[in-house]
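Next comes just one chain, in structure tokens: the form predicted on its own.
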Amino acid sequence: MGRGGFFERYLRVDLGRRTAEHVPLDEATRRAVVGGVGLGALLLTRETKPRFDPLGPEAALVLAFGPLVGTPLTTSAKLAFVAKSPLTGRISDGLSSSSFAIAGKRAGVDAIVIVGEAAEPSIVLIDEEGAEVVPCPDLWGRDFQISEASERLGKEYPEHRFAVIGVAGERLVRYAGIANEGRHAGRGGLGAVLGAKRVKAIGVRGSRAVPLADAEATLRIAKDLARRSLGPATEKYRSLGTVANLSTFNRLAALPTRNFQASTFEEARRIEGEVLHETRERGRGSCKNCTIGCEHFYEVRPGQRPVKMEYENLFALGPLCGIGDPEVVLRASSACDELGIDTISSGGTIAFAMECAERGLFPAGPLAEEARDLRFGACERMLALLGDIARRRTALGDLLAEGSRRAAEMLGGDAPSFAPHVKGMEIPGYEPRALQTMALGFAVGTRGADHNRSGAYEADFSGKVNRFEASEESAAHAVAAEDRAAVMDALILCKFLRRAMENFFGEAAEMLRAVTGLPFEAEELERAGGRITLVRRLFNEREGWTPAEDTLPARFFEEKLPGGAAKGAGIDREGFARSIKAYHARRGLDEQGYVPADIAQEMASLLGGRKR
């Protein structure tokens, strides 16, 4: 089974029933989404009934592989968790690196689809020939680390690699994650998905080698990509990795800081990339079957075990809390990552809470009391308030678990008005106002507000458009970025390849050709990006989605920015409308938004069936 990348059938285990089969995957399917991405979230709307509860044992969790992993190309071990958000109620998904992907796509499958909910704490092991659901009492409700749960997990089943939910997960902290060898699938809590199937665990192993249609051409294509991902296009990574952004930002003003109150922190320098290299112990890697090595450790303190820091851990943990202090950042950051929830949503949240205090938002009572002393710049309080959130532990952390969406509904007044998310998620280390092609590629995000969905802020960075207006133009970029996000999360390959490619589509087809023996072409990939966008707008569409979700913060149209490079910018809402309208006309969507019935039906045998 299988001739080139693919081995045609997913897995689908039903927790509750204790079952496992294998069903096929046609050609057709394969083609029109390739894999990654695009096959999680076919797979998810397939084996879901609309409006369905994100945390009940109707909802499916399915691992993507895409046709390129198992291969020796560069940066392609990777594999994407896709369900319902219990963050958003929209489609989330959560790319991943590591032998985990390596190991499930080897199980001879081309993704895992699970549903139901186990009778009880379980882990579930998966190999060749289909899956056993085991009881693991020993790890559930222990509050163990992550890292300790999956030592304790690689002793017991040393033949597998595992994805593991931490503590929050088990409470159902709606921006929970899933981590597997130190990488995290953080976004939009699907570890809390997990969680609620009551699932500590999902361990892989096979030994099938991925079909290669032409190995010679595979290999040739390899030793290139590898060659050019050492280049000058990926040296920002090697050097400092993504960290570097944060002294850039400052300067440019498009740094959120004290909740998007502000786009530059004067501070910054005391945690900014360039200081962390030259004033701490420091070391390097990279995910497995990697070349670029983007992975950069700093020691919090010597002799302790260095912690792994990316520039959304820093500017989210940092200056959007008003925190200058370089080892609570790096305090915080490993800690969300042993507690397992989302570095973004989890410093966005907290930021929140903390102009809700400064402001005496919170009511009377237990609330009140435990946000007496948290304030910007609060670093004790910052760290306690994570053990909290992760633990729903006193009522400001079981509070603030259900991100800042829900706790500005329940707190009203003011507070939805500032709470820093779209469509639920928390906004990622991209001031809007600062960057308006991003503001727009963030309003209509089917994940929600997102920097790894829509790269619009290339944009903005590169001068091509006026980083101060959202317009008919910034409509074209938006919608181009999101496809090439769309393919290279389908393959799956790391974005930091982006630049080392002159001719993404067609060397991805090229790729493809190679590996599958199918005969793609850069003209069908493009469309395929596409497709796989309004694939996740009919999910939402189906789910409940309406026009007034794909907006954002009242903040960003109402204040301007205080100062540095970016003075005086605000968003104006007249002018964000027009650019909307002109992204649904470019991407073939009505005027609110919707995807037309024609194109809808188009899809329907695509999607199983479905019919509006």
Second form
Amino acid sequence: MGRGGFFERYLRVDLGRRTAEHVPLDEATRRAVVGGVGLGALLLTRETKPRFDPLGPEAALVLAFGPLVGTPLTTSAKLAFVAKSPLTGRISDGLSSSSFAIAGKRAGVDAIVIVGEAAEPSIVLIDEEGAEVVPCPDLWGRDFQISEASERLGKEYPEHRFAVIGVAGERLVRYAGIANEGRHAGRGGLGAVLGAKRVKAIGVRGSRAVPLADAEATLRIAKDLARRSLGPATEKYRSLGTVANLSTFNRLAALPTRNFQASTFEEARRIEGEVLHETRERGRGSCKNCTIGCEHFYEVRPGQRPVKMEYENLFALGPLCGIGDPEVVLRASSACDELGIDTISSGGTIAFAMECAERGLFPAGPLAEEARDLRFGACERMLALLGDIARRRTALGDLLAEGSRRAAEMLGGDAPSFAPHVKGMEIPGYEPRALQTMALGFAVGTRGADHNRSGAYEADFSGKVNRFEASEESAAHAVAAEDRAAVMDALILCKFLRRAMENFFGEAAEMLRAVTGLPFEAEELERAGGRITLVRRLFNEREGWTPAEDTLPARFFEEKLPGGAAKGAGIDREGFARSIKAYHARRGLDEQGYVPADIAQEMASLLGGRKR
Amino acid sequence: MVTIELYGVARLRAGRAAIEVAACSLGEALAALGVACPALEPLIVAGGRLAPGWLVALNGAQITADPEMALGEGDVVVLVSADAGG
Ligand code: SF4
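Having seen the form predicted on its own, please provide the structure of the form predicted in complex with the partner chain.
Then the entire complex follows, led off by the chain already shown.
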């Protein structure tokens, strides 16, 4: 029996019935999936029926904490938002860090599940007693920026911490995110799931200390981890932040440019991290309870509030759209954060539209008229389009609010060949042809193209594999990277700690033993990583996943990279299919890639008697 | 001569984006780099080897940390952090 880390229950809020109940969570469940994304995936499966509409009242949004949240361990102030994505129709989870995570856990729960639909636009206020649904007519439909809405809520309910959606979430943009204290659960449209429930914000407060089974050991581990978090393994994040990737990726020809038509960008020098650091950096910050502090803020214009920038925002709103003006990229990133849309999907969808416009793929009529001046590098046009998408204003904005896959299907003709997605999720800033183990990680990802749930790029950057070729060895790296990411996201700790930990599963088990008192072991955690991936796969299968989805867009097989250090690189279709088969086999899946019936049967009790 | 290009933290620490050295192997090039830019020792290069978490891409393509790797006239050694996360 454990004595710490968990409150052994979750709160289930039914918006339609206006009820809230605490539901027990047994030890077997906690040990099987740990917490965070694992617990979120499991509760999402348990709380929904097959083939539900992600934007319908029957949809569930899960907020799952991890056993380490609320402890002194660095970077542990995190939670996972988990739901069926309105963008992909598959599972999606977004992690976010802030005092919201700590306050939510201190409400005395390991997770919060929100189902149903509010009768009118509302906020949900959660505390140790339960939940209250409070109408918020003054906040809904007013086109507030996220910072303004958050400020108003903070003034009215000073004891609560809030997760908020922007105008894009209200308008059901399929890649709307959920924001809390400047951090965003961005990917997969979880903000639209909340918007469909007519919930503008979730407020949490709590005063229950998170119990520690062995406080002395936890403190000792926390101190040691904090010390290591300040070592050379995290120097990149502290001194430059993730924007440091841009110049390196450009040199290695791995920087997606102009909707993946190229992998080097001739204007990269203007927006690379080193130059932003020298010319525009105006301060650093960190998530709550983090000793690393990878957030870097850059000046847009003198006198204006500096803007936080990360590599993914920079690549997606910069080179991917052919834009090399640093001020425009910073403004675009800030606009996405304030409107509440995912930067990667925004950049990916607009870049797709730019290519369609240049190729003349918009059918004659209002759409073609609107897209007339849409070109790679069209700075002001891109900025305007972000607002149109978030508000579903204008025909083009409304179309692109659907994401690149749906927009391409609606356009028809050749357009689907140029939509940069896997399972409907726009591809992050790692060119698949130049990083082919990462390409495999993208193809098999349960969330779609995903650099956070698969760290397979690490193999490409290790020298252990040929980065221009996906192989059977790539499959082993892809599985290992997924398992480790799943456990990090279940604990939950920040992935930027990973190189500061020499023996990840061993150290994670030690932390869990100290915090929970449960006898976690390294091997058990490694198995939990695989199990979490299988839970996600089973959810996707239940919602209609087919093996054909584990692939990449045709462009990557049919077009070679045109220049730079990866000139001539392309993905061999047969070779890639073999590496996918190798991945499926290593993951323990059947010939087609389905979870075998005996494993599904074994997991049925965990998933609430789920039937295939 | 061999050109070593520096990116990210290495560029910040060295205060330059590239350096030319005479070297026939990666180990020789890294040793020369450490001498020319002492701020890189020992956390990025140490005695002709790369510190953990650092790699080179030969001419931007083949990624390696092997100090025995032969270099020829005109080769470009791109020094990068293996930590591509973000
Ligand atoms: S390293 Fe960065 S992303 Fe990770 S917890 Fe710290 S500030 Fe947040």
